[in-house]
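Next up: just one chain, as structure tokens, the form predicted alone.
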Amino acid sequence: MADTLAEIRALIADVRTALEDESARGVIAEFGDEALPESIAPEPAPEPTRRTRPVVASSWARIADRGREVAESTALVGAAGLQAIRQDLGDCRRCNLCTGRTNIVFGVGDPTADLVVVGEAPGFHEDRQGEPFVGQAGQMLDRMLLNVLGLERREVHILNVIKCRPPDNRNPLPDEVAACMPFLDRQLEALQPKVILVLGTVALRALLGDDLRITRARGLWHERRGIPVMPTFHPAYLLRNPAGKRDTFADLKAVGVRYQELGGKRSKPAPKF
């Protein structure tokens, strides 16, 4: 009796640690004003005498701490990583932007590419498909990436730091940066790319720090959590300023020669540098 009454109490107690898990992240809804159950624990095992014996875990508990076990080891990539990130950003309510949004812009591309570019915020375009770089800058980034990488949009992911348009594409603020980072963040783990290519300030700084300028740290590698960053123009700059073209060129043949070098998967053979 004793031993079934130690396994009833610690299944009651993995139900409701699962349960706690599940409202901290917001699956489960509060229980409006009244207040849950207080924790119900397994009482501690005696320790062994010759007159009694050890407890044994219950097999709910073993299946439980399995379960823990490879849920913290396993984490979740590609596809299957990106689409836990967007359900769990949802119809985001973080900051001030979702007031003014048409579409929240996630990301596009190959869930398990080798490159990742990183660019600002979505324009009015971007904001009206739900897709980042689709217009005229998304257009010349599609140029610079086929001509001098040999890389088809499809074959990298494309992302931007801020997942709203801000107003009359203004910068984003300090705190609408912060409110998404944790997504990019989680984003890049789950795509753990080989190369990052990072487009303009905004986008320099949230990821590399805020004392960063563009055209100081551009055309240099630079490192972010073992994965090797080149910081270069944005395409808007360039479309406003094609003197800057010339660098852009440079740091693109840059990030072609360490692709390979890190065996950077492709469909079609690499550009002549």
The other form holds:
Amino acid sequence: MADTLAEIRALIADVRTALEDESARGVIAEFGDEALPESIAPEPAPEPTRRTRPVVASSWARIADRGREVAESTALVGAAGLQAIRQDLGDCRRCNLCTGRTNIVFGVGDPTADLVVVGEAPGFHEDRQGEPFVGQAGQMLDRMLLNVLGLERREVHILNVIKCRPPDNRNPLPDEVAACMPFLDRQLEALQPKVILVLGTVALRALLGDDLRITRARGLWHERRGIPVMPTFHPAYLLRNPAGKRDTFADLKAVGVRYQELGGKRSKPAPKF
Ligand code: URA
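Return the form predicted together with uracil of this protein as a structure block, the form predicted alone having already been given.
Complete assembly follows, chain above in first position.
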């Protein structure tokens, strides 16, 4: 009985804290049409997995500098680097997805962006327009970037693991991921971001390890080739599961703090993180 009362008290305290944070709630609701259900208590923090190594703040700048040095020593960077990679990709026939595509969706955004967002694969609208994240999930992504990080779409760079639309939007097959990965790797080298935001399971596994699960890996800092990586839920998942917005909001806040610490560029004053 005493245990139950203590649990109820803890739950009430959690709910009160969540309700008191009015500004945060407003922004979370801005992600989409539905506000968060008021009664959900925050889930317990996930245990770090084998590959999730939280890194102390002071070492991030060093890690980012090291990543940049490696990239600069081996490849063209920025717009010139991206142009060279696009040329090498050509009219790609490296996997079967080429047979059903309208356009190769290479990526979009500032070639000097300090934040790179990596999604899964083009959908119908992306295939038609040749640009990542232009459908409903893209609109959600734009709101996430603007409302939480204060960054316009044009200020970041947006990529997908897969450059051609899988039929019926199915998950990409391993050989399709394998065919595209060298190009994504080179794009990341050319871009040398200070922070990478990874959206959803496919991108998480492609970039950080195929044994990872988004529910456990999100919200924790990872590292890839010297660059800090934050995984979070895919916006398409949030459209179907609005309750996940609370976690994504927290993940984006962490990205905002790290971005600021590392001197990430922005055209407007930073929001309060
Ligand atoms: N989902 C993705 O992962 N990428 C897109 O470009 C569009 C939807």
